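The chain below stands alone and is given as structure tokens, in the form predicted alone.
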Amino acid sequence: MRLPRFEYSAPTTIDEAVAELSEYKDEAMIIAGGTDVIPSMKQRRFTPKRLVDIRQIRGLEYIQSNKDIRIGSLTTLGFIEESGIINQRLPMLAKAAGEVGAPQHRNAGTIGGNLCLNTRCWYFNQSPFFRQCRPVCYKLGKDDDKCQLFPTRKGKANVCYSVYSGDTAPALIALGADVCIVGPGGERVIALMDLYTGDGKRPIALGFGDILKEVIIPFPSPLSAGIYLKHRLREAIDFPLVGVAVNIALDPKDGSCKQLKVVIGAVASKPVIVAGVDEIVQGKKFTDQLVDKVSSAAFDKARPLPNLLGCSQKYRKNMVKILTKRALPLALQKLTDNYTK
């Protein structure tokens, strides 16, 4: 399938890119690795007038470790997967990056692109021929077009139920990451979770002219460990049907739980933080019963959208509980191994 016609530019500085994106507004799109943008353009999900290639901007591909760990937005997922610093200090992130697609995707795809991944839906992610058989969906159309899978009730606002399926975001959110965004108004730093709107039609909170510059991750506490587990149809290439990131920190005095974060991916239009798990485990030592309680809390919080091919909503909800129940002992085992070294 051929690409639609478009204009192309390759600015060499962030200021040039910001100015160009601000000028063209919704007629322009950023391209870096191109692993998501190019297939989407071939399937006419997007037909931007202009592609702004930011790969020529120097200084956005790096991993720095000082007071915290900073990763430039053009750093490839393959580089993160193999990085000594990341594997030593943030092994959960290395694992999550290694779960994305195939090696070819990871060698081209960037961390910025994976975090800004567009949402997916079995109606939206189809060929033009398939979509011509039905009315235009809300995500592809204007504000008065309705979702073709979940019709909007009379008097209710239109809602897009497409699913955010990035792998690195749940892991980074569990690690407490922030992101630095450069735009017409200068630089700003926000919590990574705030990058996601929860609106499937406009899932990423970047305005016209905004560029994600870097990811900022605080150093994890010495007695902490994280695990990211992903369930998909095939062992490679596929997007997750469910992803679960767990990050545990223990109190060095008595080994009780000091902090726990559980983040679920691929069940909603943004990653889902499981609220209340800290209260369940705070000051307690992990037991099988405690693991069951946390897994049940994740199960209760998950509301998988029934618009991904391959399995039912009920199955994916059950997999949230199963993956959480698997991840917690694995993280605790990593803590034990690291502590005894």
The other form holds:
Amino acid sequence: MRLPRFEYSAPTTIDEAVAELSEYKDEAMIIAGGTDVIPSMKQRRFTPKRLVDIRQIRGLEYIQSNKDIRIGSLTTLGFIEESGIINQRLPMLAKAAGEVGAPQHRNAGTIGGNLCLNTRCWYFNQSPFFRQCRPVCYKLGKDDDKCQLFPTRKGKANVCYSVYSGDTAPALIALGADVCIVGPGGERVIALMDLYTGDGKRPIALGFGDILKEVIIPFPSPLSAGIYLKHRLREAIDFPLVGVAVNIALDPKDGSCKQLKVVIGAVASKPVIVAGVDEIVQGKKFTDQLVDKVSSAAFDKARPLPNLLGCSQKYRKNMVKILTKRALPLALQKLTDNYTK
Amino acid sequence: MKQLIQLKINGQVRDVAIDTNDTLLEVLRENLGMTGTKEACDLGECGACTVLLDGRPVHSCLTLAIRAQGREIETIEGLAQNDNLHPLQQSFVDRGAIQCGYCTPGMILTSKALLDGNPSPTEHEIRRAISGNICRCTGYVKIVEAIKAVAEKEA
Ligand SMILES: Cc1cc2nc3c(=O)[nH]c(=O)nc-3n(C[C@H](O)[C@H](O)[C@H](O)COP(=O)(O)OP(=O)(O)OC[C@H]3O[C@@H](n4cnc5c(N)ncnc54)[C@H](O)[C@@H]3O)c2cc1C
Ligand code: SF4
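Please give the corresponding structure for the form predicted together with the partner chain, as opposed to the form predicted alone shown earlier.
Below: every chain and molecule of the assembly, starting with the one above.
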């Protein structure tokens, strides 16, 4: 399918790009790797008047390791997956980047585009031909158009239940990452979790003119390890049905658990942090019962909706528990391996 | 309005008049008549349109032609030397790794990128490298064998 017509510009500095995006507001859209923007435009989910190509901006493609690890937003997922520093210091991120789509997506797709990925659902991500057999939905249309997942629901305010399916975000949130955003008002650093609004209609908390510049990840403590497990229909290409990232830090004194983070992807319009797992495990040694308790907490917190094709929401909820149960022992094993090395 | 740009394809610089909304796939097939690169899903799912950009496989259907300026583009037409097929092409023919042929150009370019960077890959590495190239005749076993045979010969 042909792309709709658009104006194309390729600013070479971040200031020029910010100025242009601020001027064109909702008529402009950023293109980085284009692996999400191009299919979305072909399927007429968006028809921006102007595409602002940020890939010509110099100096946004890097992995630096000084006080912390910094990744420029235009760094490709393929580069991150293969990077020596990332494999050594943040293996969970290398793995998560390597789980995105297929090699072709990772060679073109950037970390910035992956974090700013739009949300998805079985109606929204279909061809215009499919969509025309139903009314326009709330996300694609106006504020009084109905969500096509629950078109007959009456009386309640409209909600978009599309799902955030990026693979690197759960891993990066479990690693405690921040992001640096450049906008018309200058630079600001926010926690990565705060990039996500949870509102399916406007899932990414960026204003007109805002560009994600870099991802900042603190060095993990030596006695910590993380695992990202993804469940999808096929082993490649597909978006996650569920993704679970766990990150465990142990106390060097007695090997008890100091900190635990569990983040679930693809069950809501934003990544979901499982609250309260720290209280379950803090000061205790990991046992099978403890793993069960944490997996049950993750299961309780996950509320997938019938927004994806391929399996039921109940199956996805169950998979959250199973993936958490698999991930925790794997992370502990990694800790023991690192320690005995 | 059309713009004149230059693309470096298989080592040759070509002048093409394009619209901003033309994909590299459309320019290769329609402007340049290079129909070796296949169009199938046109949405970056199947890998049939794979070309190498600076040596790495990407979907030409998701690449704007205007953004391919200044980069090395490699298509299936660039592999054979005169009448001699590239070893991967010959191996695919010899081992029956081609059925309908639609996935073949993408499959061969992806395997070429793999072998250029890693001359003796494991079977797992081969399968992972071609995981973005869907073969709907499901001839994967023979495809993997054909790639392995070239790797073993070169090793
Ligand atoms: C068949 C297929 C399968 C896929 N499978 C997966 C998968 O399994 N997991 C997964 O996570 N993704 C998947 N993707 C989606 C996509 O390929 C990746 O998420 C990729 O990382 C997106 O990066 P990009 O640079 O190509 O983004 P683009 O398409 O260029 O941009 C994506 C969005 O982010 C915005 N954006 C990009 N960069 C910035 C920036 N620096 N600042 C602010 N906004 C920005 C764009 O405006 C756009 O809205 C798949 C895509 C396809 C077509
Ligand atoms: S979940 Fe969102 S995108 Fe999907 S039909 Fe409902 S409103 Fe539209």
